[in-house]
Amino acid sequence: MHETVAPASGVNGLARLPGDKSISHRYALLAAIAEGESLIRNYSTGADCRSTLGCLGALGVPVAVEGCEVRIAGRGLEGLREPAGELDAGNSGSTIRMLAGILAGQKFRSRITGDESLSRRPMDRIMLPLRQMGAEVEGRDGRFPPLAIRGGALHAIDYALPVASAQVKTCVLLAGLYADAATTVREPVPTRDHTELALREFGARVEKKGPAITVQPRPALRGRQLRVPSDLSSAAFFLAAALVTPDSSLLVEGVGLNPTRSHLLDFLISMGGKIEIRNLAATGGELAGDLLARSSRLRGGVIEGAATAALIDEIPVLAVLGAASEEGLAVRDARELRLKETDRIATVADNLGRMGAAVEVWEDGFTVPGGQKLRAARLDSFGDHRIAMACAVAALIADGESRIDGAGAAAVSFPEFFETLRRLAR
């Protein structure tokens, strides 16, 4: 599937975006092992989150989906059943990594796999701590999906993450629910804390002291009624489009503004972006609010250290802003980008290069000089949803129509992306 995107004079109107992908995964997983029914409103429409629901159904969890509402009849910590076949995580690294923590505590064997892209993504970061806890976990060539997991009684561990990763942290904390004592995860830098907030909402005991997060075992989890805020990572593409096109005023409603995620807004504002936060409120432990973005003169910036971990999903679209800014964008400490759905350092550089932009690539990042004019080009998502959407933003400021091959990849997180873009961009 391909999409053609024409230059836009502005991005205007009101946008209501799908539920946050990260939060949707976590609510569904915890609802499955809680007691009683949970109702999750504004659940993500992305294929990744549907993969999580599919895996839960294969584990014997009753799941009913009606539009963006999901009802899950929880089966309790011990109520999952052995799947009849392989669990399919599709393209979702979140599904395979986080669900593995729960599977490690089950008294049966399971096997979880994914599509061709996911099968190339290393899983040793979760395999090591789960083995330390007593689970048997095997992968293809010792580190790739499919993963074969034989769970059972787990031991508590005090685990220092070698690399900041919210997914690995979540895997260990979920396994810790099945351990024989309190389990602690120590982060080198803070990552998104959706798991900690969701665990508390469902009734688990979680404590945070400095870089250490500790979960107590065998909690009495209870079903909940929760609403997922709109996805800030999805909103990032529309905010960027509004900032970089010349006559824009865009309001995005009900966006999740968790402090561990909202570094994006701080960074955009530091670049000179005109963004206002309105109607801030808390629901289910998560902050949400409306965002108003207007056309802006962008200076540029540097992303490195802890900021890289905080902005890792948004870096592809920030690279587009870098090219259009006055001073450009430099990204360091981002080796993690090479382990995403694609090598995002390479695929960002490839597509910007097709548009005539200069990009200097390093092993752990890149520099995009500012003040560059983008040419219309034939672009490629390489099967990566965030690359597809970043290409669309770049096409809005090109000198003619651009074609994006593999644009259907956007459905992994945001099936309605191109339809929404056509409605807002003129």
Ligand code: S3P
The other form holds:
Amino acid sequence: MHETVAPASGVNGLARLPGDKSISHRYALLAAIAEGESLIRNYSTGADCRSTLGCLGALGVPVAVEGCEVRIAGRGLEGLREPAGELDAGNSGSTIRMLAGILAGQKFRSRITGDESLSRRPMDRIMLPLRQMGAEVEGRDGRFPPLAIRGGALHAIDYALPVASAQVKTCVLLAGLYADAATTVREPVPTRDHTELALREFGARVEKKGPAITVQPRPALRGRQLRVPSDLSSAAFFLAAALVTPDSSLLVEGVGLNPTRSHLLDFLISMGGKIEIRNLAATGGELAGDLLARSSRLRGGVIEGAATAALIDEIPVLAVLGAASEEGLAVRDARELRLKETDRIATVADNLGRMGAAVEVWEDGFTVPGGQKLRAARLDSFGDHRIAMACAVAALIADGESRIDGAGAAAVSFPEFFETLRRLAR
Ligand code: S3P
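May I ask for the structure of the form predicted together with the ligand now, the form predicted alone having been displayed?
What follows is the entire complex, opening with the chain shown before.
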């Protein structure tokens, strides 16, 4: 499926965006192993979060979806059922990596698979700690999906993450719920802490001391009523579109502003972006607020070190802003980008190249010089949701109508993306 996107002079009005993908996965997983019913409001409409619900259903967890509300009848820590067939994580790295932590604690065998893109993504990063805890985990060619997991009694570990990854951290902490003592994960740089916050909401004991996060085993998890804030990583495309087009004033409501995610706002503001935060409030341990973004003169910037981990999902759209900015954008320490739904260093450079923009590619990042005019072009998502949406933002500032092949990939996190863009961009 393709979409065409015409240049726009502005993005205006009010945007209400789907629930945060990261938080939706975590609430659903914890609701499934809690006692009693949970009601999750504003659950992500993205296909990835449906994959998590599908897997939970196959594990015998009653799940009822009505619009954006999801009711989950928790089965307790030990109540999951051996699945009849393979669990399907679809395109979702979060589903396979985080659910594997729970499966490692179950007394049955399970197999979890995914689509072509997911089948190329490395799983050794979770296999290693889960094996150290005592689970049997096999992967295709030793490290790729499908994964075959034989769980059981787990030993607590103290695990230093070799790469900054919230998915791996979550996997180990969830397995730690089934361990024989307290499990600790140490992070090289801070990553999103939704799991820590959600575990506390559901009743687990989690402590953070510097880079170490410790979870106590066998908690009494209780079903909860929670509302998922809107997804800042989805909002990023609209914020970027508003900043970079000349006649914009856009209000995005109820967006998640967890400090481990909101570095995006600091970075956009440091580039010269006019963004205001309004109505900041706490919900279920998470912060949320409204964001007002207006047309801005963007300077440029450098993303490296801890900032790279904090901005990892937003880098494709920030690259577009870099091309349009005065001084450009340099991204470093971003090898992880090559292991996402696509190799995002390659797919960003490919698409900007099609628009006539210069991009210098490095092993661990890229540099996009500023002051570049983008030409209308035939672009390609390569099946990656964030690349589809970043291409759409680039198309808004091109010199004519662009075509985006594989635009349907946006549905992985944001099925309403193109419809919302058509409503707001003029
Ligand atoms: C996520 C963590 C990040 C991010 C992904 C969602 C999460 O992945 O890219 O979109 O919800 O924990 P890594 O843990 O692989 O960095």
